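Below you'll find only one chain, the form predicted on its own, shown as structure tokens.
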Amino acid sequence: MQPYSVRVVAGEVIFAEGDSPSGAYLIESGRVELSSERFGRPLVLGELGPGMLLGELAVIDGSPRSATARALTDCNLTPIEARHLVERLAAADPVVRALLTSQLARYRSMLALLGGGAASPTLSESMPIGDAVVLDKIRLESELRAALDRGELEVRLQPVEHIVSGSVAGYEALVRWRHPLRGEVSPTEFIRLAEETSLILPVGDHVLARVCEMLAELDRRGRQPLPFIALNVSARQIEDPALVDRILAHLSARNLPPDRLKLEITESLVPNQRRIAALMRRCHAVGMHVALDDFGTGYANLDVLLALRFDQVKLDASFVRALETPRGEAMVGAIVATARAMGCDLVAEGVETSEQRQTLHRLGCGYAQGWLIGKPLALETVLAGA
């Protein structure tokens, strides 16, 4: 077993140029000099101090040590096993991993040229990019930025039915992207990509503006009562203190009541209860409603419904599919009763058969959404069917 910490005295060589990489170190205290032999003379490459990593580059690409590390002062070092670094790198975001490996390949080439040798293999030969997955992800991010500029992102409306009356009470806004070459890009793919970057903010603003335009058009066409439109918000949007003010500005500019735009917060975000609670207080103060999306997917416990006063709970489609079993029906019945006791409306997602709808009606579920009720539609189609 490796020691938790090792002591190195001033002047001691920690590893030498050309050594095989057995691991890396975190410098806890002291100073370390890195040097390399160039044309028969030592060349000082740099000096490292507390909080810095030492020897990690050779571990990452499995190359011999490219420099000698010598303690300038007495040092305390925490050893890091090679396999731990490799495991973390393998688990990292593929784009970050590709960028790191690219920089490392250039560094190796530079060292080789400084030593009078040939340059290292080209990036395409040395970088385990993978499979074109990483490059494709980088391209897709760039293309998504361009799609925003070109207005290629389309917002569609999926109807939400009031089960007792059979009327459409509102819609959920769903963003779609038809790429000029790829065709329809999976929302799961590009939304996840946007959430990994700051792109989710302009995407969110684009959807918000379009939803408010849609509500205004429904109002102009005389849709009474005016249906609500539910808008999904991401973790980054929840962190934005100006989000509600921006929503209100869009609504006010079109003379729309705040209660016609509903925010949906996916269950995976509920661990951030403090931020969500602040957002909900702000929404409720101006008359906007907030829904808990994908309820039952494994992140939230019932205490979330106690701690956060959601106006609506959206039951995940997996529960609707389970209605054909006695156990599944009993579970949905319990959730219906819980939502009613909490004063929440319940929307069942993923309703695809009339049998599912009938069972939900019998259990007392208020609203249904899914392909039986209607697929996501362009606004023109919604207006044509009004």
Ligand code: C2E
Contents of the next structure:
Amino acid sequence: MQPYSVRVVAGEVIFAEGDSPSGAYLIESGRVELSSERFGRPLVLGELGPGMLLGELAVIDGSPRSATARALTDCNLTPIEARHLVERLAAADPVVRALLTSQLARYRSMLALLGGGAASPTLSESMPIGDAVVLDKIRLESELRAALDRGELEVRLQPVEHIVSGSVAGYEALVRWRHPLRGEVSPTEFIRLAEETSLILPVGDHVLARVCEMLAELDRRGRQPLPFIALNVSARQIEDPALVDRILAHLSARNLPPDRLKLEITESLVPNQRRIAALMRRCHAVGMHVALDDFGTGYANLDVLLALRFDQVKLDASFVRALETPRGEAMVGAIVATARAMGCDLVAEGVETSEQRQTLHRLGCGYAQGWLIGKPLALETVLAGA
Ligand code: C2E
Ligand code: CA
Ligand code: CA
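Right, the form predicted on its own is done; let's see the coordinates for the form predicted together with the named molecule.
Every chain and every other molecule in the complex is listed next, the one we just looked at coming first.
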């Protein structure tokens, strides 16, 4: 167990160049000088003060101290255990970790050069900037940016059936990336990547623009009643206060009624309840519907249905697969009743067999979506089949 705080007096050496690192420090008060032996003389590298970290570099890469730290004044230091820093680093975003280790390798190499030695081999050999997965992620992200400009992101429409009438009530817009070399990249892969940075915003805007074009085209071709199209929205889009205005601008530019566009918000975003409530108020004021997506997949909390007035609940495919057991059927029956009591439509996702559809019908579920009804299709195919 390390002491909570240590006091060192002016002139005291906190650690010396070449020591193996046992931990780092947070400087609470006082000033510390860092110096390094160069050509037999101490070279001052810098001075650190309150609020700064001391000795963290050697802890991160496990190499000997590259500098001597000496207290210039009396200091109070909070020790940071090496394993805590290492654990945090291991839990960090892999790209951030790669950035840090690459900077560290460069710094070490510079220090070696300053000392009159050769550039440290760590730069190219012992410390690659990241593993293959990280490099692939960095590459994929930059390719995704380019893909947007090259028009490689396509939007497909998957039909949603009104079970009682057997007619298609609307579609869910699902994005696809047709990569020239990788082939079709799944949205589960690249949407998650885009969501890690603000890249999801232009991707989301692209899908929004395409969806509005598609609605206008369905309208122009005389599809009556005009089906709805549901759009998936991500956390960063929800945080964008201009989202609803942008959607409305797209709709009004094409003279489309707002009630033909639905927003799908995945259940895992629901902890962000205040934001969602504000978004819903604006949507409802103009007649746009909001659906709770992937219901029952993790953060399921019934008070969400109570607190937020979703127009639609999308039952995750795992519940549809569970319909073959009596327990699964009982659970779906209870969800149907809950949705109805809350005044929401229920859409079952991932419906693949006619048995599932029949059971859903019997239980009173209003809508079905899945391969049995139709796979995600290009707009031309939807128009040809209409
Ligand atoms: P999701 O919103 O839950 O979409 C439903 C997923 O289930 C889609 O996968 C769809 O192709 C798939 N699916 C539909 N019917 C069946 C079926 O009968 N059986 C099986 N096994 N699967 C079925 P997809 O297209 O790969 O999309 C995956 C996820 O990517 C979506 O899950 C959604 O969360 C996200 N996504 C897709 N497009 C967009 C988008 O434009 N914006 C955002 N933010 N997310 C998107
Ligand atoms: Ca969805
Ligand atoms: Ca879903």
